Every structure is written in C-alpha cells, then in structure tokens.
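Take a look at this single chain in structure tokens; it is the form predicted alone.
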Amino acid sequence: MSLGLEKRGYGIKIMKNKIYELLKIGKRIDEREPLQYRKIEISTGVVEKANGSALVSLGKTKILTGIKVEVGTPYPDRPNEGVFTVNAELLPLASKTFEPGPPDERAIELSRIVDRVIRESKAIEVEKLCIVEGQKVYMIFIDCYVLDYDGNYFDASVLSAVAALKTMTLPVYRVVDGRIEAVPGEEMKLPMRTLPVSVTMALIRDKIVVDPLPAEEDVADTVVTIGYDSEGVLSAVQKSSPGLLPVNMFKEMVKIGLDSSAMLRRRLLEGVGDG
C-alpha cells in the first residue's frame, strides 16, 4: 500500500470515529439528528423546451430532471405498453470527483436506482401509453443531471424525476387513414398510479443515518436505498456499497424508511401542487 493510501485510510478511520462518537449522543457533523433530512426545495416547469422538468435541492445537492417524449415502436413482448428510460449524468462542475466522459459506474447506478424505484412501483400506467398496439407508443426519456453534489443524489434524483413526471404533458395523437397525427392544441397528463419516493440510509457500525453527507457515505459500512410507493409498500432496494448489512439492521432501515417516505411524499406533493 502506498503512503498516500495509508494516509487516506487513516484519515477515514479518524473521521469514522468522530462521526460515530457524535451519533452515540444523537448528533451529526452538520448538527442534524440521525434521522433528519436536509431542507428540500422542489421547482417544476424549469426547462421550457421539455415536456416536463423539475429542479430539486436537498441541502446543497441539486438535481435537474428533463423529460422528452417521442413516438416509437413498442417492445415485441409488450406490444400494448409505452416505453420509458432513465439516464443520469454526473456533471463535472458538480464535484471534483466527477470527471468528463462516458457515464461511469456511479452514473449507471444512479440511473438504475431511479428507474427501479419508478418501474417496480408501477408508477407509470404504461398500458395507457399505447397509440396503436404493436406499432406506435409513447416513448418517455427521463434525464437526470447532478448539478451540485453534497451527498445523497439518489433521493434527490427520484424526487426530481417523479416531480417532472407528475407535472409533464403529452401531446394527444389520433389515427387518420392509418397514420397517426398530433391533435393541435391538445395535451394530456401522464397517467400515474402512484408517487414513489426513495429513502437512502447509511449504516455506520450500529448506527443508522438518513440522507447521508459525503463524509458519512465515505465512512459508512454500507449505504442502502429503499423505494416506497404511495401506500408505503416497499418496491425497490439497492445496496450501494459492499459492506455487510445485518438482518436486524435492514429491518430497522425498512421501518425508518417508511416513516421518512411519508415526509418526502408530503414535500413532493407540496412541490408539484396540482400538477
């Protein structure tokens, strides 16, 4: 091991001890309580050219989601269902740890988590996005951009994506002489069954914190993101680091996440208004 790596390992150990000692008395390095989220701000309709958009600030972490809609061909095994995809980009200006170039493992993981939380909760009524069965369906492209990173881009990205979906509009199409054409001046809301949110927690020895800061993510034994639908049903789980997760601690995370998900959904509803 190089001297640089030894120093980094020693520094992480010192920071972990500091964070853990604070957690033992119910405190964190930014003076929050262990299960307290940072301030959440949600704005929608922030990108004029997009079909839907939302900007979410979670503390100093900022995520912008833009949504574009096209008409395309359905998958052969799902001829009567619309299609949606999620892409995530970690912009280099957001953090010195983000580098330009093709999406790295972190960006891929982020897009997969956002996709899984939305898809596994069956939030979008994809069967209502069929225009001509087997031929033409709506295709929804969800692009999440990390504009500023200060920990926990998972929950902020899910909030941003769902807020954009909830407030987006779709052009209305009709079939004329075997062709589809847009109905001038007509739009519709995206059909949605539920408003999923995710709760990200870090396990530091035997202590759990929600909405972790970068320093807490660095020293955590493991980080877990859990998705919940509007009924509080667990819809997705992602373990983002290789550390061990005891069963009893996971059960505790599920309970903590359920309580936090209710708060996040209230903030989501406040942010989207009647959208």
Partner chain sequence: MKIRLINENGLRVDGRRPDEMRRMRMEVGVLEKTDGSAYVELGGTRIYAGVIGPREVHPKHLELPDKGVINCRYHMASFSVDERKPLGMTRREIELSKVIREALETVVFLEEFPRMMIDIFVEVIQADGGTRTAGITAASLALADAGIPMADMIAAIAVGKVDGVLVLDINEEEDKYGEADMPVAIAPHLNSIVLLQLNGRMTPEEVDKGLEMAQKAVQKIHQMQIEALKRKYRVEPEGLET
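Between two forms, the rigid core is defined as the largest C-alpha subset superposing within 1.5 Å. The structure displayed is predicted, hence computed values, not measured ones. Positions refer to the first chain, counted from 1. Compared with the form predicted together with its partner chain:
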Given for the second form:
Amino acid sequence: MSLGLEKRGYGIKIMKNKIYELLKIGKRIDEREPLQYRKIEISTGVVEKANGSALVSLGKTKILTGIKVEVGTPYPDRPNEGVFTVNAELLPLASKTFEPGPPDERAIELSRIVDRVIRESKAIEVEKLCIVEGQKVYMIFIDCYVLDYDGNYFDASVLSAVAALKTMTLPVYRVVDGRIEAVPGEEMKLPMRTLPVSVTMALIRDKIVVDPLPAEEDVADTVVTIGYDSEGVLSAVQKSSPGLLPVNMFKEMVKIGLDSSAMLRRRLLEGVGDG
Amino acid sequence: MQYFSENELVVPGQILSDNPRQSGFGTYVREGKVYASVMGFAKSINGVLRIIPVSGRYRPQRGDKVLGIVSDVKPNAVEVDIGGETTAVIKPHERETTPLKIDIGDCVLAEVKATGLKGIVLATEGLQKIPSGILISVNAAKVPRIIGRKGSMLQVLRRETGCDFWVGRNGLIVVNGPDPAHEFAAVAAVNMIEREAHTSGLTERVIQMLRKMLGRGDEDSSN
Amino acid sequence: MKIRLINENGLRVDGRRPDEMRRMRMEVGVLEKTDGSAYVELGGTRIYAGVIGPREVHPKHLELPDKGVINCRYHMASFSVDERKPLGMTRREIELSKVIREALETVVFLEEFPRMMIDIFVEVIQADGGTRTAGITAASLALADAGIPMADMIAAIAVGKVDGVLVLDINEEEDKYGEADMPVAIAPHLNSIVLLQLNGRMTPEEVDKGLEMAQKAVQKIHQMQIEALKRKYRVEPEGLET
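For the form predicted together with its partner chain instead of the form predicted alone, what are the coordinates?
The next block holds the full complex; its first chain is the one shown before.
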C-alpha cells in the first residue's frame, strides 16, 4: 500500500487539500508529526566483498551503499591526501519513475549532495590516507544504490554512506624496497573527524515538515536539504526544487534541521553499534 | 482426473487436470492437459478450473468501477490516470449541453464502458467527482477482499470508522472521514486487509484493530 | 604453482562434495515499488530481482501489435566483485541481459499483452559465482509474484569441471581456476532447457553427465521456489472468503 499515485505531471487536488487540512492541526497524511522522521533501520557489513557497506531503510525508502578501496596516485596539488568519490544510482527497480541507463540529473544531484555533505564537513581525514607522499594514496569509492524509493533519498543515502564509512576497514600498507605491499592480517578503521548527516525539509504553505513523502514533495512549495557535522555546523545546503523560499522560513529550517540532525546522528551511532 | 485440492495455492506450470475442456481463467492446455499459468488459488466452478490470482496488475473489464485522477482535458476527450501507468478517456457526448465540469487534478470514480484497441473508455453516466480524502494505492488483486462478499468488508469499514470509502477496481481508494484519527484508522485497516488478504478470520481481526485504535475495544462486537 | 581445487578426499575448496550445492535462500516480495520481486542468496552470491509491468511501451516504436515485449537488465553493483567494477554496463552484462531475457521470454505468454512491455531487473549485490543462474531463479520468482502468466517457472544452476571432476554449483574460485563452466536454466514441468552456455572444455559424455546433475539440482531449486512463493502468500486453505 502507498499513499498517492506514482508518476504524474499534475497535482492531485484531493491530496493537496488533505495535506493542507491536516497540517493546520499539526498532522501529516501518514500520521506523523511535522518534525517526525519515519522509522530508520541500519544494518552494516551486508556485502563482504566491499570494504564497508550499509543497508539503510527510511520508511519504505531503501539504500545500499558499498565502499571499495584501491591504491592510486594523489592529485598533484594535494600530494599527501587520499582521494574519495561518491556515486549514486537510482536503480530502475526502485521506482516506476526511474529509468535504466546513464545517471540522469536526479542521480547526479543525489551523488553530489552526498559528496558535499561528507567532503565539506571534512569527515574523512584524507591527510591520514597517504601511503607514499606524491605517489601512493588510498582511493575510496563510495557507491550508493537506491533499491526502493518512497521519498527522501537524500537523508537515507547520507546515513547509508556514513554508516558504511564508519564501519569500513582498510588494508594497511608498508613500503618494502621502494614498493608497497599489504601487511597480512592487518587492517585499520577509516580515520573520521565527525559524523555528518543531512536533513531534508519540505515547505508546505507556511509549515515545515521533515523527511517528506513523495506525495508531500508534490504539493510542497519547495524542498531543502541541509548537511550538519557533529558540532552543528552546516556543510552543505541544496534547494532541490523550484519555488519560493522566504528568508525567515529558511532560517527556521536551519534550526529545525539542527534538532533533527542530532536525532539522526544518535540513530546512526546506534546503527553502527557505537551508540 | 483433478490434480489439486480446492483452493490450493498453485504456481505457473503446475498440472491441474487431464480434461482440456475444463481450462478456464489462469490456466492453459498443453498436450491435452490443463496447467496453471498464474499464481493463485485453484477452484473448480461448474466443472471449469479457474485460478483466482493473488497478484498482478489491473486489467480493465467492461462494467468495472475505476478510480482515477484527471491528467489532461482536451477538446474532445478527458484523460484519466487510473494508476499502473495506464490512461483511460472520457468522451463527452457531442450533443451534451452542459460540458463535464472536471479539471486536471480532480479525482473521479467512473464505470468502464469499453476496452480494446481504442483504449479504455469511461462512461459519463454515473461519473462521480470525489470532493476530498486520502488517496491510497493497493494491489488490484486485493480489491475484492477490501470490498468483501456482497460488500460486507466495506460495510464493516464504513460502520467502524465512520468514513466514506470510494473503491476503484483498479486498486485506487479514497477515504474521507470525520476527523484524522478515524481516517488513519481506515487507512490502517485497508493496509491490513491488503497484507493479510488470504488469511481466515480477517473481518474479525479488522474489527478488533479498529476498535483498539479508536478506543472502543470494550464494546460488543455484534453491534 | 597450480591451485588444487579437489583435495585427496575428493572434496572441493569450500569443503563440498562434487554434487553438493551451496546454501540457497529465497524470499519473495522484498521490494515495495515493483509489481513483483525476489531476493536470492546462493553461497556468497546475492541478488535482487524486480519486475515492473505489463505497462505501456517506451519508446513507442518498440511496441508490437500482436504481443508484448520483455526488457531485461542484468546489472552488477560496483562493489559486488573483488576489483571494483566501473560504472555503466559492461559487454558481459549486456550479453547476460540478452540470454536471461531469452530464457524468460520462452515461458511468458506474451500474446496476452499486445502493445505492452514487461521490465525485468536483476541486480547483483555480491558476485560469488553463479550470478546469472541465481539471477534467472530470482527473476522467475519475481515474474510469478507479479502475476505474469507463464507456461512454467524457471530454475537454474551452473555445473563445471575442476581438476577433471564434474562439480555442481561452481563458486567464484572454481570458475576462475577450473576447466569449464556450464550454466543451465530449465523449465521443470516442461523438462526443457531455456538457457545453456558452456565456457571451457568438456567431452560430450561430461556434458551429458553435467546436464543430469543440473536437472536434479533444478528440481530441488524449483521446490524451494514454490515454498518461497507460498510463504509470501501465507496459505490457510479455509481462509479464502471471496
């Protein structure tokens, strides 16, 4: 069962009216409070072949992230820093509105948001991922796959990527006769500075809701995602839909997002067995 | 000979009978024998073997009531999204003096007048515009269970929740009630029926759940 | 140095006997937004399959006036293999998508869906040998779960030859260092092959024997498919009130 209808280019009047009507008394169509997230489940280490992995469900939205580590050459301007990249794919079995083929603008926007939330919060201590300065560094490939889509893949993907990073292991390398080799039986955790999370909010008339459903996004004036680090500092913002965002509403979102980010980080820590 | 027990859950390819004349809906004949072609409950009705499917997309039949959202209004036709990436059309009569008062985004309940190569045509007679409510999509194969035998389940739902229900055979349902608590209870009941469609004692469990949700657990269930 | 794939007791690298399958687990109805779905685990191999349709054909010029069309995409997650797979479809994935589609097309009653299409998506989350056969087994479950009319289910397994011994259900190591790999998909009630490939050297006698091993295993897999389908629909015979 789901609320609303998939794939359309028009608003459904009765849903719009119902969402407005319920929000006036502080309710949503799926019984949640405006500032309440759906149920979050996190399981890590689900793909043994990956150096790290996490399956996260947020309500019916489900994201699988896997991380692979390779050794490569650093960028010339950052000779002693490791490298990481984020990629996201909207698998066609996740929604009737996703199509097979190269990533479309939605998939690219998703990967870039996950990347920014992690990169700009300096969550990964890239300077500790250097093996031989200027020559060999760790390269970390973070790949997020949307397996089931029922709204808000931004926050679910960030949770999944960070849970995989937090629980991953890397091989340890040493230099022998000018060549590097893995030290057998030795592994290390990824050095992390902070645990970034993102909070996605929809503005519906003059009300703000977190973790919107697709039916809510359809009637929303606009949708905003904000990334926060453990200190509550913002690391990324994306207004990911057209529409007017009054300045005072955005300021309100920054505050609401901060509260939600603390809750999400607690759930994340519980999920990775660190709570 | 019949190779299944009444109401047995059968899978595609399973042999059902030696008599090819018994082949009915959801079965096929190969080398003189009848096999199941879809997954569902096998039944023998007046000597004809039929499978009641447990899943699958809606396939429009003449006379079905379907629910949909108006997706386009063109000079000679109104298009209605009836879910499952399928569009039906309403063709207003040429001599109609008052044009249909429907707009894009409206929710309508209408009867299927024709299907086939020209697409799915909905009747203007008896067309209902639904004013407000929560729109739910369920698997169309579960709709008969939500309606119940001669509408019995719907009666229970209406009585217990005090909500109005508009049910389309295509799996789209609108619920509208006196207050959010009753609407949420109605949505939860629909969800439960869809999930447990093939289990016994469902009506009783639906009533119990609704009374618990709506705080009327101690009332007599025969009421 | 040559890797020994069969030890002095006749056992394989993972301790199995030559005719022994790895642990297999199946679950139906695991995805929310498809019309039918399944999850299959075979040893370390893990696969999701999803079916969407029948729906209108996109792009329109691919539609057929007298029957439906099937699209199939076999795709591996970048982290499903030892060396990270680059993004996008490889030649191998494109070939496997084609043979899997053809296997499934054989049993689906396409004439019931003129001008419609059915999408089948096979997503390999982890590859440890036997992904195409486990993928077909999963896709067949997803089709049944989607209520698509079919003449039969399909169950599949690979047989192979390692150190001169015929073995059932080869794993990744045996695939890499063995002499032959022969994936087989069978429609159990029709007792016919719907997919067959051979990669490596096998004598005609070995092919015969290998097929027999596959046939036996397919019966077992088919039984598991039926159980998985019935689990989803929790049958209680007296429960039907329609």
